[in-house]
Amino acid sequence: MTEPRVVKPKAFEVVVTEVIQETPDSATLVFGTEEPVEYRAGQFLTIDPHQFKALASHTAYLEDLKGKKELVRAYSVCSAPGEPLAITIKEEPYVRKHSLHAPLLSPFLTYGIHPGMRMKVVGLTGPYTLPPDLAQRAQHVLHVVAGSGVVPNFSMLKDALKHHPAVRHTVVDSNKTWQDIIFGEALAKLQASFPDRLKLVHFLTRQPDVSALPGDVRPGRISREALLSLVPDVAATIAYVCGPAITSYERRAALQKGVSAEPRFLETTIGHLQALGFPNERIKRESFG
């Protein structure tokens, strides 16, 4: 099967037609377009955080303080094509040992957002998708997710399910808590949609009693035990990790005291991956956070 042409993003104006609150600290943006758009599920847009007059005081001050222009803010599409185009933001809090400067962007997108604003966005693109002949390189799909790394993942997980019915995917979902979970519910459907093709467990790492909660849940972080229970055969396997990643001001603040930086969810997953013979072209990834 030949790989689909490349099509380079674009500026297109998009019109808010509904918000959906998935958490308590992230809303899914669902968005009319004027024209079909094209993309592979899994894949971004970009938002210019100049355009919005509410955000242009913090705009400023911050590009004051860091002596640069703001960028624009990527965020992955949870929509499979076919679907309305929508995108999952999570609010990014301030966290001084990940950045010295305040978030710009997802605060604003996750509660300042209503039906009928129009914003321009610039998309589709990114590499973190699932090959067009996803049945000839493998008969299973692991994601290992966490917090809003769920999002492509999501998106990719309904294209394959629909296209691809010979393959099997397995979601392992990491979480603080239970209402922290991104797309719960949509999740829970899918697995009972198609029981012998996907199968779902979450990890909720502050959250130590889970009895009571439906599905298969486990307390604490994603072990490399629990991965290699959840792979029976690696070689048919292709694993996609999305989540928090190795800041690059963590990356400068470790060099300057001359030690490494920390591990985060994504480094510490694909080590467990690696470890149970994953070899690197079988790992797909994606840093949030």
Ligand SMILES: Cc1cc2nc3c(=O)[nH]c(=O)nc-3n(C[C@H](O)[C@H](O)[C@H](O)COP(=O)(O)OP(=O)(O)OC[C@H]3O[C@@H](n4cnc5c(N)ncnc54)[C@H](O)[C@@H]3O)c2cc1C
Contents of the next structure:
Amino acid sequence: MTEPRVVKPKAFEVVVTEVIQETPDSATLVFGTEEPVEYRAGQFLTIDPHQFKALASHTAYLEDLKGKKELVRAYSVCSAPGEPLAITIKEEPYVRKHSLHAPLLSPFLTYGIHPGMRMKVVGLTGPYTLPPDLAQRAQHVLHVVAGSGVVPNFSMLKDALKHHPAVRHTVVDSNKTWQDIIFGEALAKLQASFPDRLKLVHFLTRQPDVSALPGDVRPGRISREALLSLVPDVAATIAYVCGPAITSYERRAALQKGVSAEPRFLETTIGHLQALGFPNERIKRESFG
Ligand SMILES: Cc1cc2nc3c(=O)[nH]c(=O)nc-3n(C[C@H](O)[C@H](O)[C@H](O)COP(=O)(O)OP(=O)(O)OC[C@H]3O[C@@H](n4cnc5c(N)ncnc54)[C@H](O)[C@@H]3O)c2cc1C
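Provide the structure of the form predicted in complex with the ligand, given the form predicted on its own shown above.
The next block holds the full complex; its first chain is the one shown before.
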């Protein structure tokens, strides 16, 4: 396969054709576009909050508080090329202890969008994609994701299962509870369709009892030992890690206090993979922080 040409992100309008509630606090928006959109699985588009009248006061208030313009937010595609363009948003909650300000765009995109609504987006872009010559580089892709981090990996997984028949996948997905798993049913269906090529393992950190849940569901956080047992073939594997990471705000706050920022999912997972012998260039990462 040849290297796809680099397409400059461009602004275009989409119309929401479907809103799918994935979990209590996440939703998929399926878009119709005037022209087909070229992109690679795993890429993202951006959405400017200023375009939404419903958010105008909130946006202006935050800009006054922060003393700067609110930036666009990035959302990965959950669709694979060839499917209708779609993104999945998980509401970022306001947690008094951790949040300096109430989150702006994600609550609106999760709960306030209806079919027929139009919005402007810019994209698609981003290097968190599979190489076109994946099968020459690896026999196995390890996806380690948490929460909405599953979104770009779901896109890549669908694409790779279709276009790279020689490559196996292991998806290790961390969530709080069973009901928080985004694309849970779709992932289980993919596993049933590709039993020899897809292994699916869920880790649940706050599920009281995992024993009655279907499939490979384990309690607690993703451990180094678990990853070791799931990846006996490190040299043949590329890892794609996506989920919460230390935010720039947390890094700055820690710096001011003269301490290091507390590692989050992304930093912890990368540490595990490095300890297992993954070289840096075989750990692809996307930070949602
Ligand atoms: C490449 C990429 C892909 C992504 N893909 C997805 C995806 O597929 N799905 C998804 O749900 N999300 C995704 N995200 C995250 C998404 O872009 C947003 O960050 C998320 O939706 C939160 O946006 P928000 O406007 O709701 O919250 P924000 O208003 O951005 O607030 C988020 C948090 O930051 C804090 N904060 C904001 N501004 C400041 C400040 N000035 N000082 C201190 N703290 C501050 C807030 O208190 C809050 O806790 C992605 C991010 C990236 C970078």
